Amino acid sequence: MKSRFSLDLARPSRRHWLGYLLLAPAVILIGLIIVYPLFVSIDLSFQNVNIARLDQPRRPFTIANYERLFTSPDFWNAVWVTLKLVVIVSLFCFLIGLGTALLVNNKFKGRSLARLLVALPWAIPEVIAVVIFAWMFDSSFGLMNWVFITIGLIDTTVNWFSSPNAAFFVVCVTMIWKGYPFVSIMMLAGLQSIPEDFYNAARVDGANSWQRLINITIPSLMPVLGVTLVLVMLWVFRDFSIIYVLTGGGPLKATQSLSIMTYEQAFSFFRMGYASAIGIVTLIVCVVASRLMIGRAPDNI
């Protein structure tokens, strides 16, 4: 005999609890990896802690690290250098990364191969494209160096890493260098999307290159253009294994975003509340950003 709390998932009417039951374990594992550690993190800020512990007894709720935040010169530097990177690398990624999509969506010999070598950055470990870029642009013997010598750019080797401007402009070529290959793979499938019809029509309307693309591509391609420049955005916000690796943030800060600071503060000063404070300044600012961003993109992203 059942009893009459026995859960039947068989029946039309409970169905829906076994989906409940199957995500149930995702769900869970969610909660524990990203829920619980921001709840942690939004506790901590309020508290002036230097090595956060689990054991230990919670602090008295301040606003300081607050405070301190938004009057220290050093967060407003970090930031302005944050939006100095998000403006560059995701305009030129967009414009590479269209250009290069474009290219390759052409029917022409090796176009396969083309594809590929487009990609290939992308694949790349982001610590390995650095360690590259570094190599490349050493003071002493960096193959760029030789280049613009040889080509007449400048006159004598540059230290690219002890200049700010040097450093900075560094740090956006390997972030471009990395980042445009995605770029490109999100414009292809969406190229791919377009009806050839509309640019067969286009051609009998008597509509040039330019044209097509201003009047056809552009505008078939702005919901996917809507979803990539929020992901980029917010990969160039909170990168920081290419910035660490390169320049540590230096010289003289020119470098040093949001990531950065947040990392120098929990583990090489030891301020654990007040880069807790930067962290969630920076999430609300990347919510923030990506919801204004979503809100004016077309109805269909």
The other form holds:
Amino acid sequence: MKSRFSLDLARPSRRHWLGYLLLAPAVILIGLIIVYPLFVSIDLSFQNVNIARLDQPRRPFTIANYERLFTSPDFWNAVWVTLKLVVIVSLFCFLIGLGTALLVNNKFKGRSLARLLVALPWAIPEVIAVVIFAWMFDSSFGLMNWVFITIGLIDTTVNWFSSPNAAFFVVCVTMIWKGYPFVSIMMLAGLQSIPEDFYNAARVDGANSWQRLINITIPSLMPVLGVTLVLVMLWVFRDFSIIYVLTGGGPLKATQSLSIMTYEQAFSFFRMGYASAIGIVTLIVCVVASRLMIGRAPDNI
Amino acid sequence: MLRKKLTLLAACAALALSTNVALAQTKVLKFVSWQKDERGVGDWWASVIKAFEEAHPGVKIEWTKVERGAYADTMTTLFAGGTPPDIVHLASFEFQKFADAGWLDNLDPYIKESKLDLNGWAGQDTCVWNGETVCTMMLYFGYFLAYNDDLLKKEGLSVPKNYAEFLEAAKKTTKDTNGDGIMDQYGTGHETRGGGGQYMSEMMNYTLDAGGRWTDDKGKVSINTPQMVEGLSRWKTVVKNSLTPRDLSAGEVRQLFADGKIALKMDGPWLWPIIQKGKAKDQIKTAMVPFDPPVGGSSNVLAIPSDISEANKKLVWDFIKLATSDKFQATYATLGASPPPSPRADVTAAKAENPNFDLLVQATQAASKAKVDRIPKGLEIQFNEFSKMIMEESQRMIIQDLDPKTVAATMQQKAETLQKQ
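The structure above corresponds to the form predicted on its own; please provide the structure of the form predicted together with the partner chain.
After this comes the whole thing, all chains and molecules, with the earlier chain placed first.
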């Protein structure tokens, strides 16, 4: 006799239950790891909390954190710094990534080694790469000052981390170096999926290299390009370790991005309600930017 | 075959059960510290742990290292999650936030019950928060001067005794020794990159000597004074003229000094073990700092979290009692190469081992007598924000070549705003 509570997943009407059952562990984990902390952050951002504890009674509802945030020059400075970083780093990552992908897509002796070298910065752990760059740009004993002085580009040493512009430049260089291989790998995969027939037909029509790049390569890469750009922009938007290890957001907040500001408010100044408000605003900006970027993606892909 | 498998399974289950029972019988106290693996003081902590475990059979201390840079975040997360370490080790500039949140237990009943005499204990006043003793001070230090005798002699200089002599020596010993257009030897060394707390300590060498204090005895902000303006001018002179290497962390500056690239360095007792491993070990000598009073202050504290069981609290107090005992305060002097906070500690062995020990004691006493501390009174809770503000305004003064008078006024106004929050 069949049990009253048996679950017959073979029945056509219950076949989809199996799918839900198999998905359940992942959904529960995502709920615990991502969704729950997100709701806690939203809740905290509407409370005047310094050090948060989950077992503490809820503080009264307030929008003071958001009021303070939108009237704070530090916040708008962080928004501006983040925006500059996103635009500059994404642009150069795209240009260098596409350039290197086109280069290693050609057939030449040592291509495998060249491909390895292009991808190498991606494989190096972020913090190690940052420490290497910090030493290269060290104001007193760094390699860059020595090189620039030796080739006559500058006549006195540059204090790379004491000058707001120089520090921002160093952060950008490090981020571009760390970020372009990802674009390069994605572009290379995209390039290899373009049928050779397209190029052959264009050659027959008399198209030169530039025309082939503009009319065949770039349009064919658009679906990959769109997704890659969104991923790179999101990475720059939320990257923390490069800026934190290199400059800590300084000097004079010249490299203080939204992620650095969130961390500083939460763990240096212990203003977790205010930090949550910054985090929520950052999240909203990220979601809106991603939607705008990939909103049209289904048409392309 | 099946019987064999079943027997094997039963044996494994029995073994697992017996291991669990054995583990359950051992009580584990969690101890998180950034000083694990540090030469000297790390060895001292290890000796205290060993003695504690010997005196408490069945109790083990699980000692975990967390890097200083990630320490405040880690401890905050542990406390906020309701799982604080049993033995709480914090820096003296950060425990106030934890005490203010009610996360640290009142130690007064334990002190009273065990009759622990903390009279004359260096820096212990700092541990009183809202009228309760929430910690025991583990180190109070004073800065001493370490100088590279060879570098000074090459320039015909003697050991500086005041700011004017110090500045002259720093200027003369800052030079490009190989003619490549890059300075490779510096008169002095300060951290100018990193956390605000360390940056502020470096500045205090000059502000204290000029008679400036961040706050007065009542905790009122006192930055906009002629003395502080003079102190800020001195700091600007030293940094803007690159008499110190720029943008280096404290550890990197210490290493450069130990390797003979810096002539004069003011620092705490922890500099001595670094000098001993450096290339210029034989050229380095020590003296009192050429400033009055020397920079000094409380360093780190031990506390008991409010959230743990009463049984664990008693065990942690036993650990604190052991660490503050005369015996271990004496070994702190030898292993940690620092004057211990206890006035009763026998430092004869330390004096015999470390030729600078008398100097360290003298520096500590001079700082203590002048009531110097890195954490300004009245700004304990806002210390991180305050020190960050001081660092940023000082950087602005140097980068934008601002008048120290204007900078002092800005600092005063910003500090007062912070204090009101």
